[in-house]
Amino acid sequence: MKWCVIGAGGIADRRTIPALLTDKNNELVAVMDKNPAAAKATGEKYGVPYYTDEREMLSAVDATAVYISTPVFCHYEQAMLALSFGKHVFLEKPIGLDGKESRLLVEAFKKAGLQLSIGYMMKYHTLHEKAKALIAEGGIGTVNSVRAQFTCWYPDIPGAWRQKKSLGGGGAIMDLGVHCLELLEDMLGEEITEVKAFYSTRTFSYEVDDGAVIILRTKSGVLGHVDCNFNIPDKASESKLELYGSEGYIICHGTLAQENVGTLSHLYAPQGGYEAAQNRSVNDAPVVYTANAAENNMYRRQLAAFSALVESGKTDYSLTDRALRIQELVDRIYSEA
């Protein structure tokens, strides 16, 4: 399968593409970015032509998917010329700037009947799956509260687009608060229908926010909060996914990460009767899980997943309609709080 990439700097040259390279069923043919430095360094670095225009890279190359991975305003138009070039598209969350562009772009896709699938790489993270299967098993009964943290620090930065709502669309929600909306869906196997937030730009001087809190609650009525910030010192968070259930409870720690890492610790303690007294100096040791990051490597396998679908000459819409609703979510988050 041959691919293209638009956005060659970043992400993509420090994950994406040498993940797509794993495996042998993947071709790069080419790259694009609109900073010549960047452009010229990956496609040297990778033996690719290179190019500063993605129209005269879609034009001269013969690829099969494109790779998306610029700042978030150039998502839209990106996609639809990708798209009006017969071409089936791996795009990187969030979608677009807000929900009315992203529905606009996967109708496009469906209409035309070409695959497009968004990176949200972490319910790829070998933990992240335990726990989903914990919880399908009934290893912690029924899921009642769930809670994330996803931090990292971002201080002013000239020039960076994460930082100006016009080029990224919003701030710690827009970049970490939607993966941890995504994976609870994931893990939860259903809809979060209702949000509420609070949100404040506290520690830096830029105009996104750069911390927030959101409360949750899904279609069976799961309750939840997702704490995302860009003002927390990264050694002073602790990364933490908590599921808590009516038979006990799953914890992550450090594994909401663009590596396969960090720990799971599962406890099933299903408990019968009322203790009045509250007694809890006894608790009981929970199982604890591993992650290795050399035997799972998340972008390789979300990018297998798409890669498998088009080559079976299928489409499945379902992750990106769920990608689609997290983007309309953070709408109502930033319209309302």
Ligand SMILES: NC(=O)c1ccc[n+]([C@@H]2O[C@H](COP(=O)([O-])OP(=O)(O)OC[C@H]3O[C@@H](n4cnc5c(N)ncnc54)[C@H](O)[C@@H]3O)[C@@H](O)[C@H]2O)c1
Given for the second form:
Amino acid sequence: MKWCVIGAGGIADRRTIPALLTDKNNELVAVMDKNPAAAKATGEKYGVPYYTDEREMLSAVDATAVYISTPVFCHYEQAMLALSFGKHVFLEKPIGLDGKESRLLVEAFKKAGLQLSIGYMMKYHTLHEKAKALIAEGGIGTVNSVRAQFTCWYPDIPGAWRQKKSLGGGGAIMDLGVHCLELLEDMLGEEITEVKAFYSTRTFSYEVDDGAVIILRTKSGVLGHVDCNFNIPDKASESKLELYGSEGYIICHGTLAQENVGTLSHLYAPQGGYEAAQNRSVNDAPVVYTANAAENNMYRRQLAAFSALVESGKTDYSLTDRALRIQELVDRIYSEA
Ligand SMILES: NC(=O)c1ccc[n+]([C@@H]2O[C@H](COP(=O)([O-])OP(=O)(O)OC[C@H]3O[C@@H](n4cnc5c(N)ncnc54)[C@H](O)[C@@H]3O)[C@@H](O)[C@H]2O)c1
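Requested next: the structure of the form predicted in complex with this ligand (the form predicted alone having been shown above).
Once more the chain from above appears, this time first in line as the rest of the complex follows.
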């Protein structure tokens, strides 16, 4: 499949283009970046023509799909432009600045019969897939309580788009919290229907949230919370995903990441009657699974799923609809918190 890229200098160059090129069925035909130095550097690095204007690139090259990884405020217009050229689009998360423009975008792609997929890659982590399978086979009984923690250190940086509401749509919730909400829906196989949150900006001087706690309830009644922070040092980041059920737990440690790393601990410990002594699971040994970064690339997997879909001539908006639902939850979080 022939691809071109809009916004080639950031995650596209770090993760996505290298992942794309590991698949012999993919061909990169051009890159575009508004920053001439980034356009030139990535064009030369991958040996393809480079542009600083997206319309010029789309007019000049023969591509089936466009990967868009620009700042969030660019997503809507650039995806609509790609659509006007009849392209399928793989768009980085989040879809847009808010639920309204995200919905307009998704509806436009559906109407045109073109695929729009969103870059929530974490569900392709082998340990997240393992967790999903364990839950489905009753490995922790009925899931009752979940918790996700995703953080990074993001200090004041002059001109950084993520630090302005009008350019990024929000802060830690919009950038990190969305991954957790999407992943929890995927793992639990059900929708998050209620959210409430506290957020603040207490460490840095930018206008968006540098820390947040979201509490949630799913359709069937699973309760949970998501912690997302820009103000915890990377070395202090635990990056945890915890799922507790009526018969045990699954704890993923260090898996909320860009690489297939971390561990999953699974404890199956069904209990009959009440025990006044309340002996704790720390005394039991969970089964521990360790991820191997070399054996899986989440970015490659998400692109392979997209390519297979496009090449089949079909469209599937189920994951896109989920990404849209997350975006609308985030609107509620920001407006009510
Ligand atoms: N899924 C993931 O793992 C992941 C990780 C990081 C970022 N992202 C997402 O990817 C997108 C980009 O984030 P990033 O970290 O790469 O940002 P970045 O700022 O590092 O890079 C963005 C690139 O886009 C270019 N750019 C800016 N405005 C442009 C425009 N109007 N047209 C074309 N190019 C333009 C910049 O010059 C830069 O090269 C965001 O939506 C972000 O949320 C996803």
